[in-house]
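Next comes just one chain, in structure tokens: the form predicted on its own.
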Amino acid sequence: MLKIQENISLKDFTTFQIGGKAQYFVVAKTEEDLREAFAFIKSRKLPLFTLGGGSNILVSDHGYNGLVIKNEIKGIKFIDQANDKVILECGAGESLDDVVALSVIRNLSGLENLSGIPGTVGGAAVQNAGAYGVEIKDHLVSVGGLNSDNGKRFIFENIDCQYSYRDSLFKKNKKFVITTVTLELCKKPFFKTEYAGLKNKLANIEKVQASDIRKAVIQIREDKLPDWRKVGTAGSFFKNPIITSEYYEKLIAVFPNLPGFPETKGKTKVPLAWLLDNICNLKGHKEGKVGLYEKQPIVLVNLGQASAKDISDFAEKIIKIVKEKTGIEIMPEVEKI
């Protein structure tokens, strides 16, 4: 019998260390647990939110008026394929970094750039988590799970998941609860090391291995990001803005050193950290219990006992300043619950 708890604080289930109480809360370890949870919400006509590692969300001070399912469905399986490929099947509740570490131990290439990212594999598939030139979609074959409306299984191929920059079908439609994620990795070296900081870290290594990249990525993250185990944070709070290449040209006429990275269809991605630091002078800016991290201004930090409202109000001020200074409207990466 599934144990459904009431009035459970969500604060301890998020890396921001913020959040009110869930009206109902359950830990799901199997698909049968999920089906029982679905029957419960149907009987009471409740909304549903599926929680992974809580690393990219901001939970309201008022909590969640419905059922929160903590997805702890586990399982890891490596399956050899032809042409030096390996299929990796993961339960959605597995730690993303643990899975990355296991793939590196096996000398498989593909996930090493995602080292050190907190959260679960399922959460990464929802968010299209990415870092240092790699996104989860680059190696994702399919996503399986249950439709909470009818309890039926689904399997979506990569193309069906509507992936884009930090976005997917699963962010838009909460009825699809992920249970498994299937990835394709490679036995041969197939690395992405163009990111400047990563390239510099690896410069003196003659024959780069996946383990070298993992070590370098973790060092870079430790150097510029707060430790989410000690400091309340959800990592990058905002997305890097993608603007038209035409507008980018106008900006560099005013700010000649502004970096830009070409995207498809006449678009350019601009590093928000550079804008916040060099144009808005906001690096390390603090107001009350909230601040921008002094080493990486794209990251908001809970300086101690901040509320969700404190975070939201501070973020809105940052959005307004960037708009006034650059004409760019930035968007949150963190999901508000």
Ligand code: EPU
Given for the second form:
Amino acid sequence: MLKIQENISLKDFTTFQIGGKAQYFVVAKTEEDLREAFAFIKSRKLPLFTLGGGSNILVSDHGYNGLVIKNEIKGIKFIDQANDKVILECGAGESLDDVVALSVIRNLSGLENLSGIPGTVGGAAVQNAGAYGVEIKDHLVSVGGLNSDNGKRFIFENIDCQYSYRDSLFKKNKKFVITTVTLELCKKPFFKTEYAGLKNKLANIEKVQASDIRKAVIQIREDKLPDWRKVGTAGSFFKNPIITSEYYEKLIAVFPNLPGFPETKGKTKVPLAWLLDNICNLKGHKEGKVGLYEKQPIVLVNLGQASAKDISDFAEKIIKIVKEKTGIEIMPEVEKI
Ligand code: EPU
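How about the form predicted together with the ligand, since we already have the form predicted on its own?
Okay, now the whole complex, with that chain kicking things off.
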């Protein structure tokens, strides 16, 4: 029998260390647990939110009126293929970094650039987690789970998941609760090392292995990002804006050093950290209990006891300043519930 708890504080289930209480809260370890949870929300007509590692959410100070399911469905299976590939089936509740570490130990390539990202595999599949030139979608075969509306099992192939930069079908449609993520890794070295900081760190290594990349990525992250175990944060709070290439040309006429990365046709992604640092002069900017991290201004930090409202108000101010100074409308990456 599933244990449904009431009035559970969500604060400690988030890396921001912020948030009110869940009206109902349950830990799901199996598909059967999920089915019981679905029956509960159906009988009471409650909304549902599925929580992974809580590393990319800002929970309201008023909490969540509905059922929060903490997805702890586990399982890691490596399935050797006849070709150069290995299929990796993971329970959605596995820690992404544990899965990355295990694949690196086996000297498989694909996930090493995603080292050190907090959160679960399911969460990564929802938000298409990415770092240092790799996104999880690049190695994802399919996502399986249960549709909470009718209890039916679904399997979406990569192409059906509507993946784009930090976005997917699952981000928009909460009825799909992920239970398994299937990835494909390579037995041969097939690395992505173009990211400047990574390239530099690997420069003196003759035959780069997945473990070298993991080590380098963890070092870069330690240099740039706050340690969520010590500081309340959800990593990048905003997305890097994607603007028209035409507007990018206009901007570089004024700010010649502004980096730009071509996206889909006619669009350019610009690093928000650069805009905040060099145009808005906001690097390390603090107001009360909230601040932009000194080393990486796209990251918001809870300087201690900040409320969700403090974070949202601060973020709104940043959005306004960026709009005024650059004409660009930035969007949060972190999901508010
Ligand atoms: N920059 C500055 N000043 C700074 C920091 C950075 O001008 O103080 C400029 C530099 O030109 C730098 C550029 O901003 O080259 C981009 O910075 P960085 O490489 O650190 O990455 P980012 O674009 O800010 C994204 C992801 C991170 C991911 C890194 C590495 C988003 C929203 N964020 O950040 O992901 O780790 O790239 O690939 O896309 C996350 O999603 O939570 C996250 C941390």
